[in-house]
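For reference, the chain that follows is the form predicted on its own, supplied as C-alpha cells.
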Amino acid sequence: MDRPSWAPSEVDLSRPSAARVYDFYLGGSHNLEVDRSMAREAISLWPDLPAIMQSNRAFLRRAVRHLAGQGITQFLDIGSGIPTVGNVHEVAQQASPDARVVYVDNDPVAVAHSRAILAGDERTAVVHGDLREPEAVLEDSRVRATIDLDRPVAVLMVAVLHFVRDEDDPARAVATIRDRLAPGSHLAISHASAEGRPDSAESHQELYRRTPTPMTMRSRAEIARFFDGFDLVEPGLVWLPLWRPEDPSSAGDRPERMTGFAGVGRRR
C-alpha cells in the first residue's frame, strides 16, 4: 500500500493502530483501511462504540474546561492520541490564552501529526513518551521547559490505562507522578469498565488483543483506586456521560450503556 504522507517510515502500516481506530471512531481521517476494518467489526458487535469514543472525548472537553475554571494553566495529557477539532489546547487556551499543554504518547504516528499541527506554537509540546516510563515522561526536556512542577498542573490519563496491563503496575506509574505534583494539581481519568455491558466487554478486548495496545478493562473499584492521594471532585466518578453534563438530558437514560467511568481528582 502507498504509505500517507502523515505515517512515519518506521510505522508498521499493516497492523491496526490503537490511536488510528480511535481517530476513526471520532471521524478523523488519519486512520488506514486496516484500522477501519478492525473499527467496523468492533462496532457490528458493539453498535454503541462510536457514541461511546465520542462520549469520551465530550468529558475531556469538559474536564478541561472544569479545570481551566479552577485556575489551572498547566496540562499534561498522556496517551494523547491523534489531536483533533477541540482537543486540549484550544479547550484551555480559548479559557486562557496563557495556557500551556504538553501532549505524550508512545504512538510514533500520533506524535508525528501532533508535532505538524502544532508546529510553531510555543505553547503547547510533544512528546514520545510512554506512562508506563513516568519518570522518563516528567524528566524529558520538553515537558520541563513547557510545566512547573512546581505549580498546579491538571494531569490527564483519559483513555489511557485500560491500555496498561495489570503486569505493568498502572498504579505505580500514577503514584509516580501524582507525588511529583503540587498540591492543588488534578487528575482526570476516563477507563474502560465491563460494567453495564458485560455481554459486549469480552468481544471487545479480543479485537484489541491483535494491536499492539491490548486493552484491560477493569471495575469501578479498581479505577477509584487510581485517585488514592486526591480528593474527587463533584460528582465523582460516574458513567461517562454523568460527569458534570452541559446538558443533563444527554446522558440519557442508560448511561451504563457507554461502559466507561470518568472522575477528576484534586492533590491534597
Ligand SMILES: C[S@@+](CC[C@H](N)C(=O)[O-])C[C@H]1O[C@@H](n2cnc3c(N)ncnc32)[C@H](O)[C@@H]1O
Given for the second form:
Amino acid sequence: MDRPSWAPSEVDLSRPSAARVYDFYLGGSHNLEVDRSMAREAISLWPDLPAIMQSNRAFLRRAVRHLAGQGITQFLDIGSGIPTVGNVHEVAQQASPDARVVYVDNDPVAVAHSRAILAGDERTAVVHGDLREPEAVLEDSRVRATIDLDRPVAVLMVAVLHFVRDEDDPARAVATIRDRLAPGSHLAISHASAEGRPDSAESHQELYRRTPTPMTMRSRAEIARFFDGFDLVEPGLVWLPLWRPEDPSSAGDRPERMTGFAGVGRRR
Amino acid sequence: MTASAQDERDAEERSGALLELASRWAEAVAGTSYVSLPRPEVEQLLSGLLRRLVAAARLRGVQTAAAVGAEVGAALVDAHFTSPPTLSRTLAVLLDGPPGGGSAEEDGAGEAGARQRWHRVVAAVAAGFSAALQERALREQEEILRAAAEAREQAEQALHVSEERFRAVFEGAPVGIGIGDVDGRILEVNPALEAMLGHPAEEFRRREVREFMHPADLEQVWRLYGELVRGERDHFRLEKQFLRSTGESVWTDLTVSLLRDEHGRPRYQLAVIHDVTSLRRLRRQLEHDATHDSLTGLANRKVFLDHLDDVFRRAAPGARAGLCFLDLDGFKAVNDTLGHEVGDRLLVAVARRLDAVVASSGHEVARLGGDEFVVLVSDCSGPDQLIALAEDVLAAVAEPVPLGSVQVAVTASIGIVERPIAGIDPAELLRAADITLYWAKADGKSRWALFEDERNARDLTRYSLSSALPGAISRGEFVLHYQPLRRLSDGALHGIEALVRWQHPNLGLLGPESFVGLAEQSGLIVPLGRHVLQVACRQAFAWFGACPGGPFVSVNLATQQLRDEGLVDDVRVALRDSGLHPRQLQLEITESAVIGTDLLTGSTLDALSEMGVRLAIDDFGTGWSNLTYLRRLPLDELKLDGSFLRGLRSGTDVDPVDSQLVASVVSLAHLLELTVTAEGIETRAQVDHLVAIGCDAGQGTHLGAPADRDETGRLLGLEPRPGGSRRAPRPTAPTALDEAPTRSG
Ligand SMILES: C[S@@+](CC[C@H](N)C(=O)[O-])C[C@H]1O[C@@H](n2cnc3c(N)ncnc32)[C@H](O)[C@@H]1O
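Mind sharing the form predicted in complex with the named molecule? What's above is the form predicted on its own.
Once more the chain from above appears, this time first in line as the rest of the complex follows.
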C-alpha cells in the first residue's frame, strides 16, 4: 500500500538536530552539514559554546561516577543523545561491571545509532521515548526488562529538560517519574540557564528554533523546582563546573561562563 | 658517585622534565575537544605518550621512530582529542621539548642528530593524528548516515503498521469518514461514506467539499466550515443534510476536525458522518405519536380528552358544547372481506374527509380508536349547527372511496349531543354521544341521531343488559373460549388464554366489551371473575394435568377483582379444587389496574406471586404506565398490545418506528426479567420479525384464533384427562358455566 500523501514522515534530515549539534560541539563527526552550519553560526555568536558543552559532558561523567560510588547500579538516561566518548554505561561499568543502563531519546537517528553501537550488550537497552510522555517510558517493555524500578535507580536528565517547553509541563514529567522511583533513587539534572550570560541567551534560543527541539533556558529557581521531592546532595544546584570538580583548578575562575546549572538529588 | 647512581639521578631528572612537559601539554590542549577524563588522568595519559616518543627518538631506526610517532598521534584521537587546535597546540609544545633534557650523554654533533630525530618523531605524530582523525571522521559519517537510513526505515515501517491499522478502522468503520485538504479537495472517503451518499470514491475525489452544500443548510454550517479551514477553530459538530446520488436527502450528524502539521498550520480536514435519518424519523414520530393517531394523523384519544377537559374548564357562563360521535357502518365486514390493509386505508380516507369538512370551521376532529371518530364543536349555537355538520359529514363519507382497484362505499352513523356546558361534565357528554350513536345504529344506520333525555331514560330500563347480568351467571350463559399463546422460536404451546363470552338468549354471543363494563359497574364482576377462574383452572388441569413447567392458563382479572380482598382466597381455592399447579395459572391485569397501585393491590399481587401464580401485564403499551413503574411489581410476563405489530405485518415494508419500539420494549422487558408475549399476530412476517427481535411468545390469529373448549381441545390435540379434578367427589355441582353448550364466535 502506498503511503497516503497526507501522512507525514518522521525523520527529517533537512533540519538540524540537537543531538548531532551537540556531538559536533564535543568534537565528533556524527553530524551532517545542517548540524555543523548551525553549530558554526552558534559558535560565532557565542565562542564559549564548545567549552560549555564539554563542561556539561564532564558533569555527566562526574555525576555517574558519584552515583556508581553510592552503590547505584541502574541508570535511566533520558535524552541520552548520540553515543560518544564517555557514555554512561562505560563510566558506570568502570565502577561496577554489572551496572545496567537504559538510554532514552526522542531523536530517531540518535536511537538508531545507539542501537547499532550497543547491539548485543545485555546490560544496556535503547528506547525511542519522549520525556514528555513519562508514563510510556516507565511502562516500556525494554525499560522494564533492563531495570527494576522497585530498586534504586539513577535517573539522568542531563541537558534535556531545556528542550521541553513550559507548555509541555516538564515539572509534571519529572514528578511522574519521581513518583515511580524506589527510595534511594537519584535524579541528576543539568539545565541551560540565561543567568550566566543573559546577553547571549536569546540569540542562542533563536537558533534552536530551527530544530525539532526548541530550547527554553530557565532560571536557577525554576530548575531547583524540578528537585521537588528530592534532597539535593552536596554541593546543591551549582554552575556546571562547580559540581564536585575532580581537581579544584579545573573549575576555572569564571564558572558562570559555563551557563548551566547542575545538581543531583536523592529521592525522599 | 657510582655510574648507576648517576644514571638514576639522570633518569629522575629526565622524568621530572618529562612530567613537567606532559603537564604543559595537557594545559595546552585542555578544552580543545572533549575527552572523558579528569585532568590528572589526562596528564598521566600524555606523559605515557611522551615517554614513548622520547624512547623512540633515541633509537636510530627511522622506521621505528615514525611508526611510534604515528601510533601516538592515533592514540590522541582515540582518547577523543579530535579538533585541529589539539594538533597545532600539541606540535607547539612538543617541538619545544626534548631532546635537550633527555639526552645528557649526547655530544654536540649528537645533539643536532638527536633533535633531527625528535623532529621526525613529532612530524610522525602529526601525520598519525591526521590519518586517525580522517579515518575516524569518515567512519562516524558513515555511522551517522547508516543510523539515519535505519531510523527512516523504522519510521516508515512504524508508519506502515499504524497506517494499516488506520486503514482497517477507516475501511471497516460503520460511520462515514472523509479526509480533505484545507482547499476543500476531497482526498479519501471510506466505504461507509460511499454507501451513505451513493457516490463511488473517485466521484468524491473529483468533487470539492463545498459541492456538498444542501439547499436546506443553515448559513452557520458554512461559516463554521470557513473558520475551520482557515484554522480559526479546530472542530465543529452539527446536524446537516446531504443529497444522495438518488436525489433524496440524508440527515447526518457531522463532525469536522482540523488536522494541523507539526508547525501548527492547517493541513487536512477530517469529517466523521453518522446517518441519523432514521433516528430523526423515530424521534419525530415519537413526538407525533404521543399526540396523534399513528394511522390517520388525527388527534388521538388522549389529546381529544385533554382538549375536551380544557373546553369545559375554560367555558364562559352559558357556553354550549357539542359532539358528533361517528362510527362507520359495517367496517368489520370491510376488514374481514378485504383485509386489514384495505380497512386501514379506508380509515385514512375517512379521516381526510372529516378533516376537510371541519377544516374551515376550526372544530376539532379526533380518532378515538377503531372506526370511531369524533368532532368537537366547542362553542356552538344550538343543535341545528351540529345537525348541519353531521349531514355534511355523512355526505362526505358516503362518497365511494377508491382503494386501488376497488371502490369501497361505506356509510356512517352519527350520535349528536349538544348541551350547555354548565349542566354536564365531559364524561357524561361522551357517554350521551355514545348512547346516541347506538340509537342511530339501531334506527337503521347511515344516519344521525340527536340525544334526547326521555329516550335515554326509557332505554335505561328497557334494554339494560345490566339487569340481565345477575341471572345470566346462574343461568349458565357465560362460557369460556380459549386462544393459544405460542413460543415464537418453535411454535410450542406456551399457554392458553381463557376468554369469557356471554351467550345472550336474544343478542347472541357477546364479547366482553359488551358486558364487562356493566359487570364492573354493578359489582358483579367479582362473582363472574371467580367463576371464570374456577372453570379455567379445571379445564387447564383436564388438559395439562399438574405440571409446573407445562403450559399455563391465562385468566384476565378486572380492576375490581384486584381490589377485592377475597381474590387471594378465590385463587387459592380455584387451584386447590382443580389440582392445577400455581405456575400453571397466569393472571392478566391491565396497566390501568396497577397504576397508582394502592397498598391492598400491591400486597395482593405479592401474595399471588408468593403463591407461585404467574402475573402478566395485559395490553401493554395502550396505557400510560411505564416499565420503570412496573418493575416494582412481582411480574412474570408482559403482553404487548397488538397495535404495535401493525407496522410489522408485511415482510418487506417494515415500519422502522414500530420495529424500533417493539425491540426496545422487548429488550427492556428482558432487562426486568419478564417474558414478552406479543398480541395480535396476524402474519408470518410478524413472527419472523419478532423472532429476530428476541420476543418470546405470541398470540393472534396467525398462531390460532380463539375457539370454544371442544374446538380448542381438537385443534391442540389436547385430550381431556380422565377424572378431571383430583378432588372427587366435587364439593359443588359443576356450574352451568363450563357445561354450557358453546357456539364459536
Ligand atoms: C544536548 S543532548 C544531551 C545528551 C546527553 N544527555 C549529555 O548530556 O551528554 C540532548 C538530547 O536530548 C534529546 N531530547 C530532546 N528533547 C527530548 C525529549 N522530549 N525526550 C527525550 N529526549 C529528548 C535530544 O534528542 C538530544 O539527544
